[in-house]
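Okay, so here's just one chain, in structure tokens, the form predicted alone.
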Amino acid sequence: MPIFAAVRYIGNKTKLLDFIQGRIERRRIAGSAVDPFSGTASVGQRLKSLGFRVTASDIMTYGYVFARAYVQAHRLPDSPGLAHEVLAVDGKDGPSVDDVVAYLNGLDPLPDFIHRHYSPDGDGGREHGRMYFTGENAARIDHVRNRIEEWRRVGHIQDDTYYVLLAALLEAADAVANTTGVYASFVKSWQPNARRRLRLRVPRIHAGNGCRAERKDALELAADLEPFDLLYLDPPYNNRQYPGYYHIPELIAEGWFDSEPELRGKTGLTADQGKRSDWSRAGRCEDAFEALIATAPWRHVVMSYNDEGIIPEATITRVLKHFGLRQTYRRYSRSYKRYRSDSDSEDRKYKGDRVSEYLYCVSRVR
């Protein structure tokens, strides 16, 4: 079984993959699948491993990177264009991804944008007291990101290799980020994980079946689709907008090579036009949900949501029964330990340490 993306992420379904898979198999769903809120691509990758032809999409660039690496890429190609730079093993067409990752892990720190703005050793980071990364790890992130971009621009690596390496960097950076899991704030003392050295790991890619990645809004994606078997939905549960909670992974994914983005505030936020989602807005999410269910040409829907979601359960039930066969509607539940990105405070109080995850299912065919 493949290794799934390990980024700390709100709503990540890694711990629920077996639960989701079990319900899909019991309902005998197979064929093509669409995941328009793919996030770290953990579900898309599992569906791919089960033989689904998956279309995975997200409005965030880092989400597209994960989908491109873990869903669309079907193998880890060698890189002949790097033979002059990365030591290759005799008998191969070029350095393997293993060789390239080992080379990147051996690069010395070379400060650039992330070091300058998101570590206390850089001018911008020092001015605002930002402690997202140690100076050394920030400079390693900079060097690795710049080298991956350079290789792509001169044609030394294929697109699959580019996105696989970039996904590996995003995961490695998150593992040493001095946060509690989201980037809306940083911890004001160094955590043990933040002191560890940045180290990329080699992703394991499952052979695909015509899978692809997109970077589109869910409704925009749905409007372009031919009929497909499974619509897997995992929309945001609350009012927190992902561009503000994951602005640094987004920066690493997009890069700073043609023009450096303007940063604002203590945490160094970036512009988020086109990335704020109606699904994270109470009062708009219900209309967005109904529009997507009405527009997408699905045969089956499986929707992950939890008991704290901002779309009322009555709305979910009404919409799914209206657009599917009422007798096929089911709601399954599973209790699990919640992911906490922060501690209880005056502004944010968790209802408990456990949350109930629901899978809402309906079909248009028996």
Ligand SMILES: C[S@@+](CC[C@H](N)C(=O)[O-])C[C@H]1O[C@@H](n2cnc3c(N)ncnc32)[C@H](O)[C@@H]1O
The other form holds:
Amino acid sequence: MPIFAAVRYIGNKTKLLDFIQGRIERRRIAGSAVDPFSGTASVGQRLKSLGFRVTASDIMTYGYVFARAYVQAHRLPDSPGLAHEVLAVDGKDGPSVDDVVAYLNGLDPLPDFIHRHYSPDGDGGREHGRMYFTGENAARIDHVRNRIEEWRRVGHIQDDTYYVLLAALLEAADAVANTTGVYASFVKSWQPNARRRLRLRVPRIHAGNGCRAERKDALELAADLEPFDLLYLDPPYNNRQYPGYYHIPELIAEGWFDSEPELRGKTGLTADQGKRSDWSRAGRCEDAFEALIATAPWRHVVMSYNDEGIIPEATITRVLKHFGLRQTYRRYSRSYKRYRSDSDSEDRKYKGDRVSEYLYCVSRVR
Ligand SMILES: C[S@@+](CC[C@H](N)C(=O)[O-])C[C@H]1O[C@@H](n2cnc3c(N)ncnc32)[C@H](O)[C@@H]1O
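Mind giving me the form predicted in complex with the ligand, seeing as the form predicted alone was just shown?
First the chain shown before, then all remaining chains and molecules of the complex.
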């Protein structure tokens, strides 16, 4: 089954979906599912396609965009409000999302915020030598982002279409970003992908019933949930904070329409707006994990983690056995090629090219 959530993302489970699905099916779990760390929504999307009623949530706004597009949206209506602009005809029949994406891909570059600050052709970008996007691609991102926002503001597109177009833009922008996968730094010369022209692709949307997206802290989400079947957990593994590693996708997702954010330093970092996570802090992640397992009204837990994670295995085992039925506890493992966003540095030495990915499972019912 093809997966179209194509951004490069730390912890993205796209390559592990069959492993996760296999364990869920072997344990005969079905019904409702909650994915409180949904990221690119790869798992939520797979669960939806398996018939789960999925709630997908993430603390980051781009995570909400992916969850809205791939989990909550279940069919994409035509957009009659765009007939004149996109199809150059007036009438009841609006363009499909395919037509709209083709139209957006044909727009000329029109410089705005991303061009000004994240390409070397803009004043801010030039001052700091920022090379996240070529001037042309940055101005294309600006134009598409502004146009999508304007269409929504005047009611030409519905929310599902808005988020699907935004997800397509986030993926397209990531594909031409001059980074090694995270935005904590940019490459000092243009890479081949960055020289390619920005091109949006139409996201593949699965039909599904009763699926929804949230943008919440995981503990806040857990406190609001009615009893449900599967809690799929994929928290951060280490002390890398997502707001600092993905500040540009977050900016594109949030836009710059109400007030322009202040940018700091060489990388144009934005304020983290309280999105720094306890799950990425040794010393705090253990309490957060125990509180989540204790609070959420789940029947089954399936948790992805790996052998380099900051929550000790002894804690995971103790908590899951305490809150679930001991005899249902299992840990499955899979050796996996490491996602390398950057090379070894003084601060971090990778142990090797492979990492063991674990799935911890426990149930409250047999
Ligand atoms: C390992 S990634 C999840 C990857 C996801 N399963 C995928 O396939 O793309 C962890 C996610 O947790 C999110 N996160 C971190 N702290 C959070 C919190 N306190 N509440 C909700 N989400 C959080 C991050 O933004 C990140 O998207």
